[in-house]
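The form predicted alone is given below as one chain in structure tokens.
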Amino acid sequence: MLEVKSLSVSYGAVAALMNVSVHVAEGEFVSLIGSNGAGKTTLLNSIMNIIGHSKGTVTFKGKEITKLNTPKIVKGGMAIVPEGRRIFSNMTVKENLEMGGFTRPAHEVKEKLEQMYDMFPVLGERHDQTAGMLSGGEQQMLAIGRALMTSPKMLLMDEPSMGLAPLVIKEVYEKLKLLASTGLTILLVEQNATMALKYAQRGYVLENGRIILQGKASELLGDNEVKRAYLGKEYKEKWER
């Protein structure tokens, strides 16, 4: 479903991403991973081109999207949750809601909101409540919910368990694992190695812009060099004695 080839991106002299290429299929759930700094936000803005490119192609579907503006990205059926969610903080959750639909016709909208809360029945107790007074845990909930909104065929993930405790982490994580057992194709960018490659079926690792590691997430979470580099400290202690 989605492609992307050689692609390199550089903020001035500092080259961000070199020739980095990943590809995801139809409904699969695609993780990759790697430190802070190594390029993982850099890559999902990228392939929605929020930001620009001096090299590579992207194609979706089928079709190469290298030089589509975002909007037409959003209506081409691809989706992203921003790191630090991004929620609209002064609007309520229904508002929030709303925009994220804005492109789709008012009986689809409702249609949505109803099936948003659904899937999480805290942004339906609460959707008159302004959305900066929801917990962390809420307000991710609030930005896949946003994102789905528009129904998107494939979703992108920056850092969703950024700033949020573990049980809500699992918690997220199950809603994604529910959202990909429907048939969404997932890419996901994350810090936290363990639960990435634990709900992924397949991975890739991002070391300093390039791509230095890619197999299924079982056989990553297993390898040796990734335990110790990405898996915490004291994994590291034990390994290199």
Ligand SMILES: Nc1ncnc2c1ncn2[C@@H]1O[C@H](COP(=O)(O)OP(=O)(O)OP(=O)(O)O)[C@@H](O)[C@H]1O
Contents of the next structure:
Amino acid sequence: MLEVKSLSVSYGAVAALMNVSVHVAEGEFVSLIGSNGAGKTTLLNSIMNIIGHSKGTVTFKGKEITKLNTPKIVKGGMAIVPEGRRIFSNMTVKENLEMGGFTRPAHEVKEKLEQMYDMFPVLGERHDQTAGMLSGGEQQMLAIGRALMTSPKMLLMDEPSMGLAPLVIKEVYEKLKLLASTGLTILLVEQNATMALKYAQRGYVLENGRIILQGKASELLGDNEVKRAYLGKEYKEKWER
Ligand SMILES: Nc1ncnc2c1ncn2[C@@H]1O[C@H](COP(=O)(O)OP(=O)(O)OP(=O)(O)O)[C@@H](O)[C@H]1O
Ligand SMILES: [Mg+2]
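If the one shown is the form predicted alone, what is the structure of the form predicted in complex with the named molecule?
In what comes next, the whole complex appears, and the chain from above leads the way.
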């Protein structure tokens, strides 16, 4: 479904991604983990051509999209839930969802709205409220709902667990799992390696702009190097005291 080949991106003289290759098969849930500044957001933004890339190719559904502009990529069936959610706080929940569907005809938007309210009941209950009034978890659901308004085949998720309590993080991931089970292809990037790998089938580890490890998510979760570097404090407290 998605194939990123030898992608390199720099910000001026600073190289953020070097020769990154990632692939996601249709229906797959793939997580890419990496610490602060590894280049995760850069990868997703450059797949969507929100920022340009200096080298490499991106192929989606068998078609090269390397030079396609973002609206065309969205039209082609890809959507992104950006880092920090970026919901429109002063607009209502309903208006936020409508913004997500702005490229679609009105009757379709109406239909999608109902689908989103079924999928996320809390959004239906609060459709008339200002989005800024929602809790962090509800805002994340709204950001996901907004991305789904274009009926994407593939969803790029940037740091869904950011700033959320563990129970809420679980709720978000359960929702993603449900979406994946309906056939949605997911590429997720996270610092929160435990959750990201628990829910994915395959994973990648990005460090300083390079892929240093990849494999089955369950194997990465068990990998000592991954544990030490990414599963954090808990592991260190248990094993490295
Ligand atoms: N607009 C920018 N201009 C210059 N440098 C940038 C810009 N955005 C990111 N960078 C740099 O590129 C590198 C990768 O950043 P990126 O935001 O992709 O990392 P990340 O893995 O998403 O980090 P985080 O987990 O904190 O979200 C970092 O060194 C960062 O400082
Ligand atoms: Mg980021």
